[in-house]
Amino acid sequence: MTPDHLQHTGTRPSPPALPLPPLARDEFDVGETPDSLERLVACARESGDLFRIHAPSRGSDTWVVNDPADIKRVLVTNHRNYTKGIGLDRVAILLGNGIMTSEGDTWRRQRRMIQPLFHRGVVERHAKLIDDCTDARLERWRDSAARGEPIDVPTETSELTLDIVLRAIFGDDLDWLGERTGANPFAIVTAEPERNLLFAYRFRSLSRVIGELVARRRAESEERPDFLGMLMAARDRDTGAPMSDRELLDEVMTLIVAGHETTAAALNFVWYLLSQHPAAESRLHAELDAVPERRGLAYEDTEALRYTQAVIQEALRLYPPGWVLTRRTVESDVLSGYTIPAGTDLIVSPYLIGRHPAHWPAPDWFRPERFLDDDPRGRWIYIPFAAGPRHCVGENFAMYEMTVHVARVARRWRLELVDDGPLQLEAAINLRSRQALRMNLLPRH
């Protein structure tokens, strides 16, 4: 028998809706916005751990998942189910289809390539080619601090580490590449802040100069220990296939980018902190003092710097230079009690998750004795190198050079900040902060 609504209307009953987390009252693009972290920090506020924030341009919600085990599945434990998510298409324009944007197998098999370059032993091989180009920014610093003028940090620590992670790729043949050009090719970088579709066109362009590098190295048959070097020598574990042409560029334009902006936000967040922090600042003065100095330092002599390295990881907690991850699921998935739909764009903050006041007291207090005895990573509540399979490959070298940086300079000077005012955040691709930090150099002996 048929129920008699049935009959009458020839239609099964829809089943009843899935139960949603809460919707933000307000509405907005995350990322698109110029205020997008300051309403992002005021949704979770309101809203709590999982919630939903209506995406005008796109006509469809992104979830924000801020509880610790719910990261846990999303980056790790289900991580397969998850797919990079919106934002991804602007960045694949800048960085082509490298580590940083790349899926499935493809990503899978650039990943176990990539990965020994980043291995411990490997990074302290740079150890010369960091103190070489500390060494002549910490000169001309000395000059200007002889004659009294500050120093713009955004601009400075962009430009040291731009150098670093270029001779890293390219070796003796970035001087090569200046020839070529009559300049030095990628000062682009660092010389236009905007990442819209005019610099993603030249600095795309600049593949070409590259691709006539690889050819040249090709033609030599000669080694090179650098990351280009590297990459032309690795083999596919499975096929024993070397990268195309294309993945070779993609993945040198995505070191190039994703090698330099982080670290030297990262640095000027450091740098801002500790010229606001006097105690901290003496702290980690008597530590290095307590050690003499020296070139070459070995990937551990940095990890014994401890507190020198806590205050790094507080700064990367407090302002994450990658403050979301966005991601997007592939089937269903269940957080928190919630059905999350397949298709679904979420976002994880290492901003939010880092400022949480369940899991930080003071959160908003800049406290690198956090992390002298107690590692939050495996917690889920300390990712600014992202977490699982798809955590910054790079993790290891930019905490050796950092530490090398912070070390150096903190022995010479402290840093004191020029311009009064609140520290003003841009939020865009990576977070940063919006006015230039200018600082004086005061010499410590």
Ligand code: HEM
Second form
Amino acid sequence: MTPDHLQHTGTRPSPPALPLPPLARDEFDVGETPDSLERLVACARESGDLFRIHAPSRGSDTWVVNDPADIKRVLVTNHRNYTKGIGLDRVAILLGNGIMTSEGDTWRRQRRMIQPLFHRGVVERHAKLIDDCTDARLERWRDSAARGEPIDVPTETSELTLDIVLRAIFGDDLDWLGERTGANPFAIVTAEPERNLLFAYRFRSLSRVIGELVARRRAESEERPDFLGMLMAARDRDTGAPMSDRELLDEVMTLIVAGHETTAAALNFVWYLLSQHPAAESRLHAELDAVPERRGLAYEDTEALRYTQAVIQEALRLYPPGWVLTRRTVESDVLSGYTIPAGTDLIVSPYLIGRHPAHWPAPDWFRPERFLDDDPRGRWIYIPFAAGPRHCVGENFAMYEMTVHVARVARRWRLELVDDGPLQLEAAINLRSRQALRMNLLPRH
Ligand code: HEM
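Would you mind giving the form predicted together with the named molecule, to go alongside the form predicted on its own above?
Below: every chain and molecule of the assembly, starting with the one above.
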């Protein structure tokens, strides 16, 4: 029976408002303000594992998802219901419609064609180039050490990881690209730290010379073992079609950006943390000193350096370069018993969940040992490479490259921080150290 007060008006009762998770007292656009990380941490402390932050620029709320079961649902079991949302808008201008930014069938097709580049057995084929790039860097560091001059770690790691990813993509043709343009055409990637419109324009203007290289290689019809060669040889499983020039270009640009900045940031945090934790540093040295140094390590040789890898994993837990993953719901969904409406922006933060006090004992301490007898990945509390079908396609490459680098450097030197003081973080697209990290190279032997 219709209640009396509705009978005169003829209107139907509106459905009861759905209960919403708590709204944080602070309001800001996550990732758009320089202090986003500190504010996000403060909100999580007050508001629990599922809450909303009002985003003034959009006039809507961003949901923050910090419960392992919800994280699993968003990234893995119901991942098809989540697109990348605002994160995608931020980087699309730089990366075009490559694997990082595309969605749906386009993404699935690109992912299937790119994934084989990063299988363990394929990654170790880059051993020589990673050793060679590392040798060149060690040579320079030897000179700095001999002169007693500190090195600027972020500059060094940025140049090293860029060098490695460019050689992995273009092989020897990197030299041809340099001759063609009269310089290293990719130098702007390390020389220019801003990731703004001007950078995007200058970066995309490299398309022309890369297009020329693709045309040159097509004319040769010789298959090359580098990433570009593999991308050109890849075929769509269903149609047998190769990638178009546009697709090749977007993927090359994506691999350059995704493969270089994150890895460099992670290495900076590794060296910083080791410089602050002598016991961990000694244990690392003991592991490395127990085996002779070799070039051309197989993938499993790097995994056998258990403590070295644990140091890197722990650094990634405390300071995940990809500190925030953005998503947007396609249809409504249910998270922790709350209905999240269609079209809602949400974030999952590898930083927040990686330091969650309910899931990690002494969460803010640097304790690589915690990774020695435990693999927390299946619990959805350790996600520096994300998780599920859109997890980092380059994870194996990154772990291999970082392990080789850390092992070879730590055999030779201790890195001592010149300017002491707490680490200040800049949380933009990637998490980086705000201050210069100048370090002295102290010979170990
Ligand atoms: C320490 C190093 C690295 C970290 C911490 C890292 C982290 C991540 C994260 C968190 C994502 C997921 C982003 C999201 O879902 O919103 C991602 C995706 C991706 N990463 Fe990495 N990454 C690293 C190194 C690399 C390297 C070396 C490469 C390639 C050479 C690479 C290529 C990619 C690509 C292509 C994607 C997009 C995958 C897709 O959407 O299917 N990454 N990475």
